[in-house]
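One chain comes next, on its own, written out as structure tokens in the form predicted alone.
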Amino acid sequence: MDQLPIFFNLTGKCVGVLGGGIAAARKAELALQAGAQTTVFAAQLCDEFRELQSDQRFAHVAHEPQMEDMHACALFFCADEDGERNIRTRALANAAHIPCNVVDQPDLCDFTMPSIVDRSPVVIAISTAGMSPILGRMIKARLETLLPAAYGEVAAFVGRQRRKVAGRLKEFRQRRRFWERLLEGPIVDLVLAGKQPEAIAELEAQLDAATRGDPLQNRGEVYLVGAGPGDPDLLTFKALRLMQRADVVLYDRLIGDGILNLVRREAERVYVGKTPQDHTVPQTEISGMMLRLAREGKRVLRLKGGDPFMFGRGGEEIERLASAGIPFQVVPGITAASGCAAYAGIPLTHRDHAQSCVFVTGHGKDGQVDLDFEVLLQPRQTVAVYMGLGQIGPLTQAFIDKGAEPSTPAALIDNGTRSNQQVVTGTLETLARRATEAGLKGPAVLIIGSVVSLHDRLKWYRPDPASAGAA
């Protein structure tokens, strides 16, 4: 995040605007909408100011601002058509320690103006840090279509009821759960339809249930969520929704910052990272932690790379939860072989190459390769091997020893779907050497089969070259 998004309370404060043209009028209009006393410094004002001048909070000064004018302002906009005048005024603002925005010159701005979706009191600000205002407006247009025009009425309804709810539900976590449960129910539709009495009746019924201490109101729960292979865009809608509910998140090394940043910011984060050779937190301890936290009434997010039921030990974790009577939900994720192969341009099945695909793990007990090669060495079949990078030499040699052709195409997809994705292709005979030369660090998926020969023609994903080889 290059800039800190904030919402500035300007009610009753003074905002200065330099310029009398259309750009200046737009800034003055926004300042007035935010409740500010707005002073425009310009020799003349264009017609766009005509409606603004009737506002009692609007003032027009015909000279350029002086230092005493600056000291009265909370913010200042430089929107004059004369660039030199903007620079002079910005210097004054800086000297007075007043945040200043120079229109269309992000390098001169202390703050930038976002594109705004206004559903007051709900306001959404979209910023590109001044890099691409047009892109910001395009995103705004999409959001405008998603949010009903009356959505602000929902926020206003909640605002009117907050004191009542706070008076009856004393604990913060209890109140938060109450509002989450309420706003995911029919009450939103009632408010949007203008049915205020029915909405209030629904709120009272829910509040009575919460006040009575209904055990279902405050019970703990576990969300076993697959985060996919790395690209945050591959998360499901349900995963995102539960990530925003959690009180505690347990995550491992496969979860990158791009995904972790989508978790509710107030949630406690506990790293339980594991590598094939180093279990920072043993599996039994992770399962025990989930039980303990859920019994404390917390909503626990167990965030796992890929899919929790595909070599993720998710089945073991929910067995303990089920035995203990702890409610849980399981959200599948895009498994690593599927996501990484897709981003590498390697279809796992193809009419001309493979009619089946087998998923196996290369991480055997005691570090030994322990695979059913009779099942794996079938014609027109793709084999996807998880956690095989550390054993790439013994793995590929074992395939050859069991009868696979040394010339069989094979690929390692390292950090698949991420900005530092690397794809190394070769054959069973050459792949281990090429992987060593490339310095792959994992996580990586090994793909074996003739479908790998399609990579050069079908590769489409262009990772960031500066990230190549990064862990």
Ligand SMILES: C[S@@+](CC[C@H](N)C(=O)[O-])C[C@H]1O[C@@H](n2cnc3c(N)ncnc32)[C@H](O)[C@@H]1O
Second form
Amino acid sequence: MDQLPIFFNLTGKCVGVLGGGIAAARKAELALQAGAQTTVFAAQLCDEFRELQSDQRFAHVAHEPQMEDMHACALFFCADEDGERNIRTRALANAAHIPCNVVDQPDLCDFTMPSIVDRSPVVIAISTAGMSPILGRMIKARLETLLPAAYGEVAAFVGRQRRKVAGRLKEFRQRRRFWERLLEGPIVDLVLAGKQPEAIAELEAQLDAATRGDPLQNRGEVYLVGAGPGDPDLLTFKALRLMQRADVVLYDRLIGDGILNLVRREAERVYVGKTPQDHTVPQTEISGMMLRLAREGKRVLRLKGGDPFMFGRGGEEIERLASAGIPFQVVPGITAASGCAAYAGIPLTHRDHAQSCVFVTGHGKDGQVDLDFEVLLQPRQTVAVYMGLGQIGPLTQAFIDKGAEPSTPAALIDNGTRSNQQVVTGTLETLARRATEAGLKGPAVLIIGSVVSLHDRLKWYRPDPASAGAA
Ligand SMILES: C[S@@+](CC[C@H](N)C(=O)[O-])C[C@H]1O[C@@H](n2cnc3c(N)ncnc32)[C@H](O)[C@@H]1O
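Instead of the form predicted alone shown above, give the structure for the form predicted together with this ligand, please.
Everything in the complex follows now, all chains and molecules, and the chain you saw is the first one.
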């Protein structure tokens, strides 16, 4: 994040605007909307100011701002058509330590103006750090269509009830739970439909249950969530929703920052990272930790790469919870083979190539290749091998030794779906050498079968060249 978004309380404060043209009028209008006393410094005002002038908080001064004018301001906008005048005034603002915005000159700005979606008291500000206001406006247009115009009424309703709720639910976490549960229920629709009495009745009923100490209201729970192979856009809506609710997150090595940043900011983060060789936190300890945290009443997010039930030991992790009667939910994620295949342009099945696909792990016990080749070496079948990069040589050789054609197409997809994705293709005979030459570091999925030959034609994903080969 290059800039810090904040919401400035301007009620009763003075905002200065330099300029009498349309750009200055827009800034003055915004300042007035935000409750500021607004003084415009300009020799003349254009027609756009006509309506603003009837506002009692609006003042027009015909001279250029002086130091004493500047000291009276909390913020200043330079929106004059004369660039020199803008620069002069900005220097004055800087000398007076007043935050200053120079219209269309991000380099000269102490703060930039976001695109705004206004559902007051809900206000959404979108910034592109001054790099592309047009993109900001496009995002704004999308959000405008997503949020019902009356959404602000929901926030206002909550605002009116906050004190009452705080009076009855003393603990912060209890209150947060209460509001989350309430706002996920029918109350939003009731408020949006203008049914205030019904909405208040619903709130009172829920508040009674929470104050009675209904154990169902305060119990902890665990969310076992699949985060997909890496691209945050591949998260499911449900995953994102639960990520936003967690009190604590236990995550492992395959979870990148892009995904971790989407977890509720206040949630405690616990790394329980694992590598194939080095099980940093033993499985039993992870399960024990989840159990303990849930018993403390916390919402525990167990975030796993790909799908939790696909070579992820998700089943083992929730077994203890099930025996202990701790409530849990499991959210599937896009498994690595499926995500990597899609981003590499290698369909796992295809009418001309393969009618079945098997997913296996190449990480056998004691580091040995331990696969059922009779099942794997079927015609018109794709084999996706997880955790196979570490022994790609012995693995591909074993396929050949068990009867596969050495010329069978094969691919390794390293860091699939991420900005540093690398795809190395070859055959069972050549792939191990090519992988070494490419310096793949994993995680990587191995795909074996004639579908790999489609990669050249169907590849579409362009990773970021700057991050190619990055860990
Ligand atoms: C312990 S398994 C976990 C699999 C995960 N539960 C899933 O459904 O994808 C770890 C293996 O998944 C594969 N993997 C996970 N993320 C990957 C990615 N972004 N690119 C390539 N392979 C990946 C690699 O084979 C890695 O060694």
